[in-house]
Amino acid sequence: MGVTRAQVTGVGAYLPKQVLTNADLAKKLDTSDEWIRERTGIRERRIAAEGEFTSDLAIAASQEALRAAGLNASAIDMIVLATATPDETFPATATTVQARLGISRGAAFDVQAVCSGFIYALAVADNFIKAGQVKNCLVIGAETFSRIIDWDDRTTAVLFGDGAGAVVLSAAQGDGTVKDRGVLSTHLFSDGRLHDLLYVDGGPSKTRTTGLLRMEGREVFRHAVTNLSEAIELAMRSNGVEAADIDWFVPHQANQRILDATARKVGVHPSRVISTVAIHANTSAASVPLALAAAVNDGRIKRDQLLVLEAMGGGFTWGSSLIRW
């Protein structure tokens, strides 16, 4: 008996033009290009112009992926956006991406899971089109995070820039198995009592204020590795497959330290693991998509091959997801 599996059909991003470097950030803070990379493996972070939204990233990498998978945007059904960093406290910028795509029916809406936020939003489309109440779906992860941090504070200063990236999603049917190509499976998690190790300071109903981001950067990190590689495990487990049989890995792009660190713990080597840190620096939630576009666009992920994809946030959040491309 057949099923219904949401197959990726199109995959899109877009990076601001301005290129902030260690080197930029070291006339300003106590650190070094040295140091940051040492630490994080982070070169290069790309920041928002003044007057760019997260919309407009968002707009610019769902063209872009409606462009791979050659639908217009009237085909779209319902577009799920996962941001950290909204345009707005509301309406969500789902709904700014819908009208200025010229999108007039179907839904739109935020997903907020910070880092997480992208596997979130595959994992709510995923059910969508498996229930047969969407076709066509895109989903988005886009982020002004440069908006949100401390640029006085060197611990969060140099990790973290602005993109965004983003799939179509169509029904198509599939057989049953681990053959068929499309999202095989989505696995979510959250631990409300990790809240203090990541977090912004402020929001409408505390403070009034848009608030400025704080981590405990050590702890972040133990937690991480435990919890990515678990979720990694149970998506491979989940669908009767092992390390060895995955093609690809697509992380969260936080730390190539945790990155390098998650991928040990699981048994993958390093070739297999897809790497855009360096010169994206962490972009929260469009970080998945980025560093897929990357991959695609460049011919490593081709047709049929198996991806894992996995994301840890404030929160604490965290998922993964099996795809067959």
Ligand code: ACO
The other form holds:
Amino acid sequence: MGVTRAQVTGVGAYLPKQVLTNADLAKKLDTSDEWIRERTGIRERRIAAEGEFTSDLAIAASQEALRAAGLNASAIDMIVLATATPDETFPATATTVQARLGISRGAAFDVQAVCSGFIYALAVADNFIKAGQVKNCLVIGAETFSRIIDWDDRTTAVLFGDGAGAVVLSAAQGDGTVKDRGVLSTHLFSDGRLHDLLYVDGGPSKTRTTGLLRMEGREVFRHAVTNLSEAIELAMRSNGVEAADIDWFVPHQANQRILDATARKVGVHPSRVISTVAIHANTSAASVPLALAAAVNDGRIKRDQLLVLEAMGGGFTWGSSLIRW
Ligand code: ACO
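Same protein, different condition: the form predicted on its own was shown, now please give the form predicted in complex with this ligand.
Let's see the whole complex now, leading with the same chain.
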């Protein structure tokens, strides 16, 4: 039976110019390059310049994605931007991106699911496309996490960075089988009872401030491997595929040890894991499209290959998606 599929037609990425290495951090905090590498796999992260905002990062990534898709911005019907670090409390950063790309029609809005934001935004866009309401959609993950980091807290300051990634999704016809190109499934989850393990201690309603990130790292780690592997297994089961069928595992880039443990648990070989965490740390909603862009641009991810994407973040929220490239 013919179905509408959301196919990825272009990918883009942007990292701010300023590099902050582990050695730079060790000058200001009681930490070391060795500790950070061993526990996280992170070598360096990027920090947005003064006056450079989440929207600036998002626009750069989107322009690259549009170029790769061979589309003019005017063809975009909807922008879904995942971020936990918007330019302003309102309006949505997506509308700033919309205006600066010169788009004056359709809809633009933000999605807030912290590190899972890109998977949530992908699910929203996929469903709009499948429902026939949208033809071409920009799905963006963009963050300036450096602005909500407590730079005196070594347990969190070493883990995060700034960046953006974007994909263009376009409606196409498929046969309704796992051989179709495009988004084959998305699965989203949340459990608000786990708020205290990862949150920001401020916000417009509670404190009239932005607040700073607080985290129980060890607990987050424990939940991450369990939740992510269950979400991946569900994605595979719902599509009737096995770990051996997966060409590329494109995980949220939080910590190399979480990536490795999750891949091991679901049976994906380490050579099939796309990892970019070493060079940009955890960029929250930007991390999955940053990893995607790296592997598409270096030629690893090819047309017709099967990808599994996953992410988990504050809330907790988590999710997975299976995509035929
Ligand atoms: N440098 C040096 N020592 C440090 C640092 C640091 N930057 N941070 C913590 N330590 C110390 C701790 O104080 C502790 O010292 P103690 O034994 O004297 O008390 C020791 O190192 C061990 O601390 P743990 O927290 O047990 O270290 P762990 O091995 O769990 O690693 C880490 C910590 C890296 C945060 C890990 O738990 C982790 O990655 N958790 C997941 C967090 C994450 O990825 N969050 C992102 C958002 S959610 C997501 O994206 C999935």
